[in-house]
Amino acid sequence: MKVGLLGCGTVGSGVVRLLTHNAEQLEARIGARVEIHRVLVRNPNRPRPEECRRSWITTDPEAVLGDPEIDLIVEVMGGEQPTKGYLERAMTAGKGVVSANKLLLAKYGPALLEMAARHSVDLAFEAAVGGGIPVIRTLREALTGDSVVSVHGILNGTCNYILTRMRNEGASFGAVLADAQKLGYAEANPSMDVDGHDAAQKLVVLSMLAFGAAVDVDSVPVEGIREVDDVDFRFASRFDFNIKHLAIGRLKGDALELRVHPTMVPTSSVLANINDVLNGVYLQGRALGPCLLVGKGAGELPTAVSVVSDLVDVARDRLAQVSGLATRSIHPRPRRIVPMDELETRYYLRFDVADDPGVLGHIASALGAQGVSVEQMVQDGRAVTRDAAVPILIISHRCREGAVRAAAQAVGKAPFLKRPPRYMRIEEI
């Protein structure tokens, strides 16, 4: 089985290492030897692992995509274009494809799956979500006899690392982000991670398998972690919660709840203590019940493990002349996403106010006017100076987000408010 590798950066280097060092083991499992035949790169002079032979390297896409000897294409180069065209050409030529490209799968997954089925080839993408965690395989194979009710995921290691440090050390978002960048956990431009878009793309990919859903990634409500601060962690602890950045999917009849945002979860939750750069996915099956998968969500070798695992499956199917069977079983169809105003859950609300008489009554009245019932309310101390803000923290009973939003907007117009109101959803998992 001859492989064309598109990209040889961090993950591609890991793939080369695993295929080289585990060659005998892989041959025994597949029934044929796997050989890297060509490696497409942008910069041929970039340092690469010693296992990557110079004779494999090319900057010419035609040397890979137009080579009839190549059986399988492994794509770890990332990006949207020209990558999408490369994969389409490979599938049209009857070559099996393994991809780690969450962006492509999130934006064009249903169309790419349809093309793969039309040409009777496999399109495998375990590494697109969760790095080395076998969540795609679990949804595609292990839960075939069940239906998934909900998915809750910590899908971005950068966010999880930052929130873990903020909780444990009382540090600010900016300080921890700077450390994460120095350690290589965050990019120089971290917006894809900390603003939630990376997790949203992964949630859309999971939704194709968990719910058979074809949705526009741009229609998924997304919030990042920039506005979370030490006061929120202090009061989360007081109410026996932790704060995690969650990607959430849940069946609602023929519609779906899909959302990505900072979330308060009980400290007893299985996701509350998944810390640092680890990822975790909590699946709820109608028959199976709960299932938790935890592991490294990024990195050279963890992600490469998932890529090579897919390669083994695709190679086996090709050798057995049953290519495309796994791909043809995935049939995403359009689903309506429930608007956030229709969401019903409990809420944490924070109002930073002047320490004046009547403030509590004004806030309670605004909440009551929208039907938001208060479960707990705490005012944290007294203002030291006239201009200082005093935080008022509220935990609501279950209510509609539209009502919470309307109440927060009403309070936001009050002269006693020092900063815009904040609220955070609570998930009982």
The other form holds:
There are 2 protein chains.
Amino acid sequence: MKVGLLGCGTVGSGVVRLLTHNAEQLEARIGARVEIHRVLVRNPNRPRPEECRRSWITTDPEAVLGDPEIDLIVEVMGGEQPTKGYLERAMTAGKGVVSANKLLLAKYGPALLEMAARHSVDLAFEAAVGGGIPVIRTLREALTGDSVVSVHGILNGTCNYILTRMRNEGASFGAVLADAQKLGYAEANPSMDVDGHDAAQKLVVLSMLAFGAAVDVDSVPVEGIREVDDVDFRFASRFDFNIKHLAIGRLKGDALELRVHPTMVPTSSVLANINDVLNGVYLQGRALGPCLLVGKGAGELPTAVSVVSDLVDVARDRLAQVSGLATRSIHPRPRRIVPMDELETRYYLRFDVADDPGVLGHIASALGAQGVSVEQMVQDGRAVTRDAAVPILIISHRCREGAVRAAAQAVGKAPFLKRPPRYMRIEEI
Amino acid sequence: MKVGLLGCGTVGSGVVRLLTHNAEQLEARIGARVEIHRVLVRNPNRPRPEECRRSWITTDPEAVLGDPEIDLIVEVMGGEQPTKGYLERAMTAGKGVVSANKLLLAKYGPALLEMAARHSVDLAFEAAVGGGIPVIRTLREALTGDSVVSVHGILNGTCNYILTRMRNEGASFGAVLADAQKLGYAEANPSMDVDGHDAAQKLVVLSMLAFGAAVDVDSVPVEGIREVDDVDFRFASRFDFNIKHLAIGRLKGDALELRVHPTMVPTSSVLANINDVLNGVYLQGRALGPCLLVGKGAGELPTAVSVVSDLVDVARDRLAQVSGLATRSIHPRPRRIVPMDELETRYYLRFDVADDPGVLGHIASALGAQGVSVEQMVQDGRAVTRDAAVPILIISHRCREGAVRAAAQAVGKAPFLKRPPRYMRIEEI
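For comparison with the form predicted alone, provide the form predicted together with a further copy of the same chain.
Once more the chain from above appears, this time first in line as the rest of the complex follows.
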């Protein structure tokens, strides 16, 4: 069984290493020898791992995609084009495909799956979400006899790392981001990560499997972590909450709640304690109940482990001549996404106000006028100077987000307000 | 594809329900219809779920095992005999087998796998460990390209429930056990659970896959939770530890550290926060790094989900005529188990002593004489009356368990000791 590798960067190098060092183990599991035959790279002169033979290297896509000897394509080059065209070419030529490309799967997942089914080939993508965590496998296989009610994910390691340090050190977003960039935990251009786009793409891929949903990634409400204020960690812990950047998907009748944002979660919740660069996915199955998977969300070897486990499946299906069965059983279809104003949950609100009599009453009235019912209200100390702001913290009962937004806007106009009001969704998990 | 179900109790009923209500979904995934054909029960007059047709029910094992129309056997009857004979008969007859029987797998796993390989049939047993948690699947498939370094499991829901309540309520083992029995969380005869045997069996099954180890379950050092003292939770939290009943497996060269006992784990560890009846398995893969799986360890539907996911795999392999491949790739072989006296870890020790001058010095000397180095030593308050005991708490550096045992025995003879000394292993995860 011959493999064509597209890309030989971080993850690709890991794949080359694992395939080389575990060759016997893999042969026993698959029932045939799996060998790398060609490796497509952009720059043939860049150093490669020593396990990567020079004779494999090519810069010509057709030398890989057009080689009839190659049975399986492993795509770890990333990006949208020309990668998408390569995968289509491979599937049209009847090759099984393993991809780690979350962008492609998020944007074109349903079309790619449909193409795979039409050409009776497998398309596996465990490594596209959650690195080494077997979440796609769990969704696809273990839940075959079940249906998924909700998915909560910590899907971006950079966000989780930054929030963990903000909490532990009481440091600001900007300070931790700068340090994370120095340490290599955040990119020079961190927008994909800290603005939530990476997590949104992964959520769309998960929703395709969990809910059979074909979702336009641009239609997912997304908030990043730039606006998370370090003081909110302190206030959150007063109410026994921690702040995590969550990607949330939940069945709501025929519609879908789908959203990515910083979230207050109870400190006793399993997700509250997944820290640093770890990723976590918490599934609720109708029959299965809760199931949490935690592990490394990125990195050469963890991600390569997922790629290789896919490769085993695809190779076995191919040997058994049942390729395409797995892809044919997924039929994503469009779903209405619940608009954020219709969302119903509990909220944390913070108003930084002048320490004047009557302010609390004013805020309580504004919330009440919108039907936002207050569960707890705390004024954090007294202002030291006349001009200083004092925070008023509120935990609401369950209510509609539209009402919370309107109430915050109404209070936002009051003269006693020192800064724009802030609110954050609470998730009971 | 016709299924013979052995047993129709709690899990069996769940399997009947899932197969009935997800028939279309399963057919799409497998590529063939899967139907129950016969259900073997002991008592034909006991009430069954309404989805279970009367015509399926039989009390004659041969009506199931000897029926050539039946392709797959699902064993959810439990017990050692006659169950083992039934499975052997089924495999000899070329039927694929799904079993939820941890006792059989722990005692005869290698022999059963060998038999499955010889007859080219699948033998799947996801439900034998961790109920709805896909841990066997993860070990077998996702780690094909990797090797497992260690496994830490909270594998018994009853133990975890009792320890969680002891910690939260400051209650004693006896009081919580009695209440757990009333509530149905513990059996009338709780020994299998609270004495650690259930967890030990599951650990042996996990070790077979994780380390390729053929282990006699009676050779695994096992301690239950009866001896866990409620005061130790309070002292543990002073050092930022929680107490969990862990099953631990770890590669040590060619030997295997394998043990089941109450363990101090840092409160910040992911395992410390898995509470109530939840189970959790924490794997360390050489390439994968850490991977944690958490979910319901028991219950009708969670366990049935695992059974059905196995059934899907076995049915697909059968259709593809690749049955036996999965079982043939596991070759468990005997491994030396590290004796507890050779174990090296950190320890928590508690000495309840008379509040006399010189006692601390005596204890410190006894520890030092055995080469047990003290990291922290705390005397918890002063004795209120002359006769009252005051606890001295010690956290050791890494040392050999034999040394700790010898030191505790030496101190145990001292006249100032009010109760036998206690020690507990610390695990840094």
